[in-house]
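This document opens with one chain alone, in structure tokens, the form predicted alone.
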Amino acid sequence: MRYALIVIPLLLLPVLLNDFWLTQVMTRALILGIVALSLSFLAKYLGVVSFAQAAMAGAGGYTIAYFGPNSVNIGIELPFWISIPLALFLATAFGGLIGCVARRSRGIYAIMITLAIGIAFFYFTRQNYALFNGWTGFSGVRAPLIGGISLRAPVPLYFMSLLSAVVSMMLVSGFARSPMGLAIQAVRDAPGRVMALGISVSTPIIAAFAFSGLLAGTGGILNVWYQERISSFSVGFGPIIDILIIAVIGGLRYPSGAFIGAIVFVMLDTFAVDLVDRERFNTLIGTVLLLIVIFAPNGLQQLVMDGAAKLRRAKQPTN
């Protein structure tokens, strides 16, 4: 009941707003959010922060541009309803590949493994001009037509985004509760006793890293589709950073939080130019996130919670 009070206005912004809100904020607000909901999986059902979110989304993109359309002539061109599932496995085998690697590691040495694995990626996609056509990338990717609708139109892409975000937070709260989910849940809080049950500590790791790789995947195919281009700018340091802030503003460990911290990372970044000058948005953001890591540790999404635990104990009956 109360996802259906989120989702159905949601479903009514497209007669409500115009193009460039629509488009420039809600639209990119969910594609962040997805991105970044694969980071807020990992961090409360693993208790593992990854910087390699942006790369893993990369490899969903990429794949988006090599196999589809594009300006700059390379690659295999595929009907859309065989490019967007290779897309997703190989963000899945990506993600899980991340989590063989980093399967033994925790606190911040996962935190330095996922950064050092996010940032060779980046170089990768610079340096190689075969696969990702190096520092320029893929331009004029266009998003497909599907029973005669253009996904590049403002109102459906909102829409295949919208429904992306549902599902993925479906999948998310389905996995959790899945035997696969609990035991991803019991490596991270006594991987010993799992062990000692004769259960391997790294299938439920890998599992974790492949089924964030899915999310972020589905963000990085979004995210072509909304800018019509991809390119080593897209993983490099800077989306990193930003994945990592939009989770950790709107909590880093409540999976719905994500979409809070991206909706007020795209407001910021639309209209912070009529704040401050746009060379200092770093510092803005950086005070945003200052406060917010202050004086809500928890992040937005928990001061959500609180208000409405305290509006409910309000309107209950004094005896």
Second form
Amino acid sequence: MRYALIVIPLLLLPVLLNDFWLTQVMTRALILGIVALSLSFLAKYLGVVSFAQAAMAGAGGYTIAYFGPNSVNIGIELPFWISIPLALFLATAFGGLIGCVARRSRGIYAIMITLAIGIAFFYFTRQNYALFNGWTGFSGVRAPLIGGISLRAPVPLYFMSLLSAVVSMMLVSGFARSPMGLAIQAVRDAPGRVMALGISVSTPIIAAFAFSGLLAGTGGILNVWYQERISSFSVGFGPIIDILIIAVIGGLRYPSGAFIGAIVFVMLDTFAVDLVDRERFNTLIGTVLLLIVIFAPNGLQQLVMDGAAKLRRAKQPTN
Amino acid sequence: MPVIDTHNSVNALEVRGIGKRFGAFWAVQDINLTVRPGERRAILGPNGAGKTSLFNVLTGDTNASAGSIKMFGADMTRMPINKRIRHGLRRTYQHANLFNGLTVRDTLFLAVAGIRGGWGQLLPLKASDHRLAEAERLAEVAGIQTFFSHEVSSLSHGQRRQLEIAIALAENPKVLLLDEPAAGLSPAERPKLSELLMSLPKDVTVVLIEHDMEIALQTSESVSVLFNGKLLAEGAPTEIMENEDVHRVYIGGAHVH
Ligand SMILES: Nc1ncnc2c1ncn2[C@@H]1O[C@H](COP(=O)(O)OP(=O)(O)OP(=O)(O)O)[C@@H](O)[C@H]1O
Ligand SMILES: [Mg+2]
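The structure above corresponds to the form predicted alone; please give the structure of the form predicted in complex with the partner chain next.
Zooming out: every chain and molecule, the one shown earlier first.
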């Protein structure tokens, strides 16, 4: 019911918005939101802040570029119904691998190890030409044609991103209620006790990272179609920090906050040029982040929920 | 020695020369303990006597520095914790380390799934899951069924103690180690706890660390007293009450939780 209230207006957006708003703002926000969701999932359910989400998204994106039509003549072209599952699989496996490396680290150490992995992946893509085409990467990547319609066209790409975002949210809430999802949350709260119940501590951690790899990979695939290219810059410092900023703005403890954070981020990124000059964007986003951390440490999602609760109380003065 | 049953050759617990060392300090030293199947044994001792350390070694939460442990004849000294659980060994913890973000239901579900298996399933849990039915039964036994869907972080101290016991009762334990289950309970809650302890199936072997003498003596048929990591005395409750050594180090002295 609550989902319908949000999703139905979103379904109508293509009629209401022009291509610029639909693609540059909404589609982009949905894609970034999915990648940020992969981070807030880990933060909320495993209690780990990961800096390796851009790398997981990159694993999905690079796979699609390598096994899809591109203009740099690297890779093997496969039909999309093979390359998409392959890209999702590799992103999931990469996430699991990162979880395996990071499984003994918590708190600040988990941040450092995932950051190291993210940066190592960035430098690796710059130096490897056979698979990643070095720092220039892949350009001219074309989204699949389905029935003669390109998925890159504004409306199909928007719907594809919206569908992916909705499915991702449903997967997160379903997974959190699965036995493995409960084990993941138990590891977050008391890892020693998990062991005492006869449950492995490593397996839930690896599963959580793998699942976040699946989400990040989904965003990564969409992003390649949207940008029509991918390069080392797509997995560098910039995107790593952007994903974190989006998740924090929305509220690390709220999966749906990732999308609120993404909208705010994209709006600022798109319209900051009109407010401040291009070079000042980092200052602006930094200021917004600072204000949020100080005045709404649980992010905008919490602010929205608090506001809604206040409204509801105001409407029922008898209670 | 009324404690050792000569008729039954297979003891529930047979602990020989167990020691636990932290650096140069022996928290537990050369402990021998024989517990018959179905016996109710209390372990007494002042703060820092080594009671919890002994439990940690028995359950595999930490490794023994010396000695051997047998449960129903099976050597468990080097057995990993998850295998000991499957052999029927369970415990509660003195200091709460529960899953604060989970509900009572989910906590008990994990306790059951840790033994029955299938905790790694990826699809949402169905309401008809057999492990949830067991979780519900456990909550009922421990008297927390009204809080079944509450988050653990919202439980009172007493309810958390009850949850600890419910976790330990998952899947028919054979040997139950309870580490001060009454600690921090209000006088009103204590009788309920003794009642719960006495309602446990008679074939379950219970080893109980308890400072509350009333509960310890009411629920146990034999008592071991630890002092400075060593076994000071062992016997029936009445013998222990009259033991001068015990009076000197424990019963007579002031005790702080
Ligand atoms: N991990 C540890 N490292 C170092 N020393 C420890 C450790 N755990 C316990 N000790 C020490 O071992 C001794 C026994 O501690 P233990 O917790 O077993 O006592 P206890 O009998 O359970 O006491 P209490 O009644 O307070 O629960 C204490 O002196 C304690 O400081
Ligand atoms: Mg203790």
